[in-house]
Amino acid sequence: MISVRVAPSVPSSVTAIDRPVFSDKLAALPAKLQSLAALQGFDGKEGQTLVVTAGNGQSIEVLVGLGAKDKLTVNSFRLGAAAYSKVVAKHENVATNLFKAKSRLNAEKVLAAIVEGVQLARYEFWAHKSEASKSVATKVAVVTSYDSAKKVVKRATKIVEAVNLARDLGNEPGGTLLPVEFVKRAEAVAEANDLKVTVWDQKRIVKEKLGGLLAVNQGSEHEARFLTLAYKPAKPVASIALVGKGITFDSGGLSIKSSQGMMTMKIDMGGGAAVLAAMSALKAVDAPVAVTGYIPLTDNMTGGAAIRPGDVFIARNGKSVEVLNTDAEGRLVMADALSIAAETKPDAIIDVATLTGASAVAVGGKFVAVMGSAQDVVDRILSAGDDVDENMWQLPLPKEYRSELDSPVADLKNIGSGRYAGASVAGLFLQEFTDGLPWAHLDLGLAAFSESASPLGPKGATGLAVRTIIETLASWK
C-alpha cells in the first residue's frame, strides 16, 4: 500500500515532510524545534520520530532521528525511513529528505535502504480482511538529484516485493495454502519473472523415489508436490542450487505438537517461500549465476496412515532413515530435495528452512543460524547478511556429533541421541544428502515469524533471509 518515486524537489502536493536529525547535532535545529524536542524527550536516537504540525493544521513535519553522525550506517537510514513511514500512514502524498543526510556513505546503498525502510515497514496482510481494513495508499517522493536514483528505486522496490511475497505466503493459513495452491502461486510468480517451472505430482514423486517427501505426506489427505524453478542469465558465472523446505502446515505428525506449538505452524514453509521469493527478484537484480530452486511441498498431519516413530524409509539417494520423531519432518523432505540438487552437480548448494527450535535456543528469534561444509559459501552468506543488515550467525557443524545420528536398524536416524546441539545435528543430517558438494544451510528457526511488530514490519511472517539470499546471488563472482 505504499509506493516510492524520485523527485528533484519537494512536490507541492505533499502533506508530510521529514527533517533528518543527528543526536549529536541537535543544536543545529531552529530554537523553536530544540525547545519542542526537549519538551517531548526527542534526542535524535536512531529510528526516533517527533511530529511537528504546520500552521495550517493539515501538513506535518516529522523529525527523524538517525543517531550520532559519526556512527551513521546504512541501516540508520533504513530504520529512520521505516519509522517515518509509520508516522505518515494516513497521508496520501509525502516526501522524504533523508537521502540528503547520507554523509560519506555509499549513495546507492543509502537510497536502497530508504526505499526498503518505507515500504517494508508498511507491509499489511489483508487477504482475509474486508476492504474497509486497508490503509491509505501512500506515495513517497524521495527528494534527490542522484543520477541513478530511478534505477536504484526500481531495484530496491523489486526486492521489497520479494520479501513481501514471502511474508504473504507465510501469513496464509495452512488450510488455504495447500501444496497445490502453493504451486499455483509459484507458477504465476514464475511467469511474471521469466522463471522456468516444473511440477511433479504424486505419481511422479513416487516414480522418482522421493521417500522422505512421501513418508511425511502419508498422514495427509492432500497430495504432495515437488516444485522446481530455474533462472539462467546469458553468461552465468556459476550454477547454484537453492533448496527450500515447504511444509505447508506442521502438526508434528504422530509426535504431535501442543496446541500452542501449532499456532504458528503455517510458517513451516518459510524456507520454500524464501526460495521462491528470492528467485522472483533475480532477473531484476541481474544476478550473474544460474539458479535452480527446489521446493518439496506437503503438510505434516496425523492421519491413520501417518508414518510412525520407528518406521524406516529410503530416501532419494538410497540411504535408509529411521524416523524416531515425526516432528523432525522438515529434514526428511529436504533430504530428497538436496539429493536431487546434488545430482545436477552445481557449484554450490544453499538450503533454507524453519528446521529446528534448537537454532533459536542458540541464536534467539531475531537471527538466522548458518552452517555448512564450505566456508567460502558460508562467508558469502554472512557477508551478504551484513550488507543488507539481516542477522546471520554461524554455528559449527562438528563431525564429532555425526555419531548422534547412528541407527541400529538404518543408515541413520532423523534425530540425535541427546538433548544438545540439536541445530548442528540437524545440519549434519542434511549434509548426508549433499554428495560432498559445497553446501550451506540457513536455519530460520523462530526468525521466520515474529510474535510482535518490529521496526521493519508487523507481527507475523518476517520474510527474513530473502534479502540476504538475493544479495548473495547478485554479488556472486
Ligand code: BES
The other form holds:
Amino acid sequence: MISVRVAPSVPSSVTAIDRPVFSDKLAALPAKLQSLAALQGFDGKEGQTLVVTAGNGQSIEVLVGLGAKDKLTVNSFRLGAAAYSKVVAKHENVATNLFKAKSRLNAEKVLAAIVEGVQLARYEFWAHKSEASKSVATKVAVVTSYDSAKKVVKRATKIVEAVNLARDLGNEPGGTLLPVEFVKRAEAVAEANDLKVTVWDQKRIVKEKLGGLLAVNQGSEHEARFLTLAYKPAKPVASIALVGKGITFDSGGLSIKSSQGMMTMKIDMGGGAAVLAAMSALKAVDAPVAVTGYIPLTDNMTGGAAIRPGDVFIARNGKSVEVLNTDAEGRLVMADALSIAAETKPDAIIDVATLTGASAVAVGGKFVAVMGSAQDVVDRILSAGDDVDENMWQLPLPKEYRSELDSPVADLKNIGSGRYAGASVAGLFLQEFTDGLPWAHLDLGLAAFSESASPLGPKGATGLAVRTIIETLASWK
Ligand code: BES
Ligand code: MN
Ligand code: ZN
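Having gone through the form predicted on its own, I am curious about the other one (the form predicted together with the named molecule); can you provide its structure?
Then the entire complex follows, led off by the chain already shown.
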C-alpha cells in the first residue's frame, strides 16, 4: 500500500529521502558519498539504489540512479521511483526529490511517471493469503511546487488503480473468477466510474446467436456472460469500440493443454480485464471519445458436451467456422464480440486478447504484438505505447496467409495450416469479423503474465496495455 501527495519542501516527519544521481555525474556527489558509492558498486545506473546514511538511526538517505544525464527519459524516473519505493517499503512517511532532476523533460510526464513508479512497484496480491498483508502503508511526498502537480498526481493515481484492477482480475484464480464473478466486479467498477453496464445471460446469448461464445462454453459447467460497458462524454469527437477476450480459464478444451501450458491460464481474461480497467479511468482522464467495451466471458473446459475438433458452428455474423483445435478458442469468442461491435459502426475498433503463444515467439514476453487493418489506428496505439513506455511491436497481417484459414467444409477454419506466423494468422481470423471497419488488434501473449518480478511489479498479472489504451483514448483527436 502506498499513496502519493505533493509537498513544497521535504516534510520534517519523513524517515527517508532520496538523492537522484546521474551515472555520468557521480563527481557532483559530496566526496564522502563518492567513495561510499565506489565501495558499494553504485554507479548511478537507471533503477539502481544505495542506502547511504543511517543518520541518527531514525532516517535514511537513498541514492537513486537515473542513468546518464544525456540519455535521461521519462521512464528513467518511473524506474528510479519504483526502485526507491521498494527500498522504503517499511517506512510510513517518505519524500522524493526525483522531480527536481527532471531537467528539460516534460514536467507533467515526469511527475506522472514518478507517481506511477512508486505505486506500481508496490502492488501486492493478497486476496488469498490467510494472514493480512504486513506491508506498511507508505505515504510519499513528491517535493515540488509545480502548479498543476496535484491534478497530475490525481490523474496518475487513477491510472495506477486501473492497472492494479487489471492485475487483481488477472491474478484471481479461474475457479473463483468465473463469468458471473467477473460481471459482479465489473458492475461495481462501472457504478463507481460512471459507466453504463449491460449483461447478457446465457439465454440472451443464445437469442443473440453468439455462436462462437456458445461453442466454447459447451464444455463448461458454468454459464457464459456477455458484458457491455459504455462511457460517453458530453461532446464525443469519435466513437471507439474496445473488445477484450474474457476466457476466465483456458484448459484448451478437448485439444487439451499440457499441465505446464495450463498453469497460468487464469490470465486468459487479461484482454477483458484491460478493457474494463482502461474504461474505469476514462472519466478521470476526461477522454474525449465515446467508448463501448465488449467482453465475452466463459471458461474453456472439457465437459462431456464440449465442442469436438471437426465440429462446425455459425458465428454471430453468419459465417460458419470449422473448429479444428478447441484451444484456439479466443478467436471464437472474439469473433462474436467483434461482430457485435462492428454492427454499431464505430469510428474504430480496438481489441485486446491473450490470443496466441505465437505472438510471444515473435515479440517475446516483454512486448505486446499489435496489428490491424487501419495503419492510423495502429499508429495511435504505437505512439501511445511510446508515450507511456509500454512496449508495442507491430506485426503484419499479410493477405498471403489468409488462405490458411480456408476450410473444406465451412467458410473458415479456426487454425492455420502451418506452424508459422501464428499471431498474424489469428489476426487474419479476427479481421473476418470486423466488417471492414478501421481496426487494431493487441495480442498480449505472454506479456499479460510475468513469470518473474519486474521493476514495476511482482510475478503474476502485469496489467500491461492498460496505460497504453487509456493514453490512446485520452489523446484521441
Ligand atoms: N490463451 C491461449 C494463448 C496464450 C498462451 C496466451 C500462452 C498467453 C500465454 C490461446 O487460447 C491458445 O491456446 N492459443 C493457441 C492457438 C493454437 C491452437 C492455434 C496457441 O497459441 O497455442
Ligand atoms: Mn486456448
Ligand atoms: Zn485462450
